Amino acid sequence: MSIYSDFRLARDEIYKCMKCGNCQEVCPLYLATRKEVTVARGKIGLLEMFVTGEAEMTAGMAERMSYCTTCMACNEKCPCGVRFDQILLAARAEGARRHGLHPIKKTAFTMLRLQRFFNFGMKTGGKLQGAIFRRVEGRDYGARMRVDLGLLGQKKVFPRLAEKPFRENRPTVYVQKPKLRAAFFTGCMINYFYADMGEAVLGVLKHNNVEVLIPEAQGCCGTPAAVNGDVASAIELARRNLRAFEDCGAEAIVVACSSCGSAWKHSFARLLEDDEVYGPLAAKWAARTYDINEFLVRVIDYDRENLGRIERKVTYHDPCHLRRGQNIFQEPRDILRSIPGVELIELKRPDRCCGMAGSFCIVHPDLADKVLAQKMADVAQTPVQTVATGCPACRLQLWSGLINTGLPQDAVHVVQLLNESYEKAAAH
């Protein structure tokens, strides 16, 4: 039984909370809202009356649970050690199972489930999207929504959808004498929106002789589902991914998205554990997942000779699932060290969330702007040309807010700048 089935089992990490209030001081949307209500002590304060029985989880009480990004930062920065990524969790998944999900959510996820017919939906979109988007004048990349919807705004800039989604077509990459068989699991957002950062993927694992699988019947990893409590819909993914990766004869599975490698190392273990078949499988993979990042530092030590110049002032801001959900902060940062003519200048505050956090960007827009904007202060204070993350979603982000900001950065992937020095080399 796991925290996603019974609320029961979050009651010993509830009372661990001493309500000293430290995570305030990290909480980006208590910094900038000073609302109770948005920190985790306020929303330990209402489960807390709801496991001892003096409140019931109303649907107000459930809606509540939805102002956190999942940052984790309060479960760095608390001295009791409690973990209120779990607590939230199983609260709403505990809601949803009360009063349902919002129609919207609802729909979302059926699709998601669905993944021919969410396949087709978003190549359909691919096609039409210059009738929903309207670029952004001035920038040959980005675009915004013609109408409000009332859930993400105008303002919002967005990818455009590629008219072929990554993974179509997609050959297995062979190299001779590989030094390892690895799958690579591209996410949503690689696979519909940036085919750039999945070709630069393979790009710098064929330079260091790693062959790479794509397994076709992949699809979502089940994080938005997972995060908004439709426990049924996550499991569905997170074992038909399994199911796709355990055929495919790869000796270890990479991925360049923060929330999907938390995805394959964390949530299907916890969905899975009372499941005899897929529960083994899911432990079995999660210890052979690893980002690109740390795939390239810790795994296959890789070419650090063969590098062509970029010169190029850069900063980098850590994903929230990447620095705290995985411990991976300082591998991206010894690669862009690495390249030549690359000068990394740290933000002030590098792991502070830059408010995306996949769907709570959609539900709360104006609370996500206005954590981006303590982001986009500190670029503004940092003399750089370009803002590197590890994450397709915050890579997201940070470029709409680069954009609506004024701000000439640009926003990319590290292994970007990994594989522009490796042809850069090969160029010359």
Contents of the next structure:
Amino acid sequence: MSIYSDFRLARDEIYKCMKCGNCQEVCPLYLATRKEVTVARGKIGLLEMFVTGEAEMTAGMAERMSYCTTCMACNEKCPCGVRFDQILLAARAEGARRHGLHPIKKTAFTMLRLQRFFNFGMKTGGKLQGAIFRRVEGRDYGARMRVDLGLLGQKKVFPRLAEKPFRENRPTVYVQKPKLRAAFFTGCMINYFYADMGEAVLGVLKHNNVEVLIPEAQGCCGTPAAVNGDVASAIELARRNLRAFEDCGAEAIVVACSSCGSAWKHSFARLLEDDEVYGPLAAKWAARTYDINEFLVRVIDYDRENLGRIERKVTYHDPCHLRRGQNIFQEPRDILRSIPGVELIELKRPDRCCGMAGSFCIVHPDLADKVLAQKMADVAQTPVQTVATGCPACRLQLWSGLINTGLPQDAVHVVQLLNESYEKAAAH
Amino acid sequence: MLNKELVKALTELLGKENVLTEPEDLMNYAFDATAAMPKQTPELLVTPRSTEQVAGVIKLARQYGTPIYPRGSGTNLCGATIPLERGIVLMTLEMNKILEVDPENLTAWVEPGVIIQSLNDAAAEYGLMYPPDPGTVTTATMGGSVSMCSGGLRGLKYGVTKHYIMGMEVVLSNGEVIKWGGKTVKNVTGYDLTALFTGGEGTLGILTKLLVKLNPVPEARKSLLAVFDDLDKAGNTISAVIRGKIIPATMEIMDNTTIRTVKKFTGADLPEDAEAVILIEVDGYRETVEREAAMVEEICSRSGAVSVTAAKTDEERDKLWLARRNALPALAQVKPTTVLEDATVPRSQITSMLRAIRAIAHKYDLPIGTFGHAGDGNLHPTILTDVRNKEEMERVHKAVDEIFEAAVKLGGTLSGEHGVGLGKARYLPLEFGPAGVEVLRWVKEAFDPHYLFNPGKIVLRG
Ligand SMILES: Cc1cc2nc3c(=O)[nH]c(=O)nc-3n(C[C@H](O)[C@H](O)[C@H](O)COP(=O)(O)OP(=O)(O)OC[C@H]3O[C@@H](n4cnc5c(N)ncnc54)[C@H](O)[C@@H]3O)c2cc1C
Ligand code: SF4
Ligand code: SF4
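The form predicted in complex with its partner chain is what I want next, because the block you gave corresponds to the form predicted alone; please supply it.
Zooming out: every chain and molecule, the one shown earlier first.
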């Protein structure tokens, strides 16, 4: 039994909440709307009434559970130690069991399960994107939707889909006398949108003498399904990924996406709690999965000698699922500070959610924009040329916000800067 | 059932986005931060954006005989915002502008939905501050904290909310708008209605603008932590500091139950068997602070403290404050339900009150951790329990009754800062007698004859 399969397991967590309202101070959605339904306290209040039988889990209540970016800011603030993320996952799964998934999400998650079909779709998209997207003036790499599909709105700027997914025909990166054999779990964002990040990961690992395998059978990490209550799809994806990596012969898994990292480290084991075969595998790999920042700083003690100079003022946005989900916030800053010429200037609130939150920004585009606007206001006050972050999803959101706000900064992953610095040193 | 015409009229007045009607949105307002209270879902929630809109809402509510429950952030601890008779919750959070900071007169005009900390941030630009600092400064609204007359950690030296409210704009139950008070320090023109509305708990009228007094931010501060193996010694220390003509900004106390719990949850460096710790902070000009801190340290040692630690840096200060800051969070994690009271006694009776609470905890076999503002006699006996346990909750209610009785017997009061609301309305005769309670009713009915505002709180219908 896990919270995913049995809502009753979340009951004690619900009763821990003393309704103090402290979570209001940090909840990005509450700060944008000032309505209780968006903050942890309000949703816990609803669920408590469901638990006591004072209210039904109506379709309306299930819908209210979508008002959350799962940023975990409330967890961190809560004086009672309430783990709201756990309550929410349980509630969304219960809602989906009772009322089904939103039809668009259902189709989307089914697509994710059918990896080959999904891959084909994304590749076709890569070729046809001119028809759907309109290029953003003055920027050579962004595009807005030409037509409002009733889903995403026409405002959000998307990076161009890679014409060829990053993983396609990707051979193992061999090195002389490797320090370690790592397997790279790319996740969908890097595979289909941000091949440049994937290249940077391979670049820094190779530079540091790490052999990198890229198992072909890997798929989506399943986070979009798991956080929306589609437990069956999430479990299937977890199993597929565990199979793909169990057989590949690597000693560690490296990820460069905060959601994928959280999935490998936390969600797989929880989803597969009752699974005698895959449960132990999930636990084994959870202990061997590293975010790329963590891997470089804590596992292989990356090369800080042969770094080229990059004269740049940089700020760092903390992805929620890296900082609060995996307690990783020092490492990316260490890496940035180690690059000669890079000056790290902190944002007012670097750990405030950017509003992306996967499908959240699809279901509540207006709210996501409000949250993003706050981040952009922070960036506008910070004299930097580049916004670095640790997750492709945050990168997309930040970058879309920068373009729509008319800010000149660029958004990149920390490893891209590190890779650039290594390349510069090598060119000398 | 709510009248459809009323909903329509309100929607016309405020716009659709300022009227919530769906049950799943309204159930969130059936409770506030108060533990073990009845829940009640309102019929409607409105978020007016101006005084005129507030007045409009009141006129409509009056016309349809629907009660109005004013609400800020819903963090009060006496059930003050629970819409007992359903009706309309009037939430002020969209009236959230800081209208003016006046550094010449040391005042600010704010709307009721401004969060206390936002006012402090705005005042800080002028080197000023708004001293009242309830534990909820970063969440509570000005309208809510003025209506509760909130206290906080700095009460001993700086007083409480009522000492900082100079004037206000109020919408009355007949829909008329009045302005009272002003920027002058001295003002004896007419009855002091500003004082009456401060602490009015939303039962007399709706506050739509507030004029507050600001203070200069003190130049320096210094914290000290003293540990005691004996309650009397701790009590004597508190008196000795005051007799020594020192008025610290803060003088906080924690009892043994709290110390042990905090130690367990935070690993704070405190002796398990300490009977009490006292945290003292002095502030003011640098020279004064140094001198007063040295005097306090000396008094603590002389009064028999086992140890006294003075913070030299901000980091050390944070370390000393760690235990106090975590008192409530740590206690709250022990059991699912945390019943937080605020019985208050004259400063000289702190030790007697702590003893009385301990005896009550023993009698009803309940874990009660007590911490609080020793400097102003305001204690927070915190009962750790579980609402799902009926039998235990009965003992909790009995214990609460006896805590109130003990406080009143020692010359104190039922509530120092959390207010009466729903939770303490029935205990009022204990403090005022029937004639006193009747006077409250006169006042209520003079302002709100039809019990339109927050019915069921403080004054019950006669
Ligand atoms: C963890 C915690 C710590 C706390 N610490 C302290 C403390 O140290 N000291 C202290 O004194 N309190 C403390 N409190 C209590 C609480 O925070 C305060 O009473 C707070 O000021 C209430 O503000 P609010 O905006 O949440 O008001 P609400 O709870 O929303 O409302 C409080 C009352 O004001 C009325 N009201 C609100 N706005 C208006 C308006 N515009 N016009 C008329 N009536 C109005 C409401 O009807 C209600 O009766 C604490 C509470 C918690 C949960
Ligand atoms: S901070 Fe924690 S205890 Fe307080 S209301 Fe939010 S979830 Fe509940
Ligand atoms: S996880 Fe983030 S968005 Fe969700 S309730 Fe908590 S603070 Fe708000």
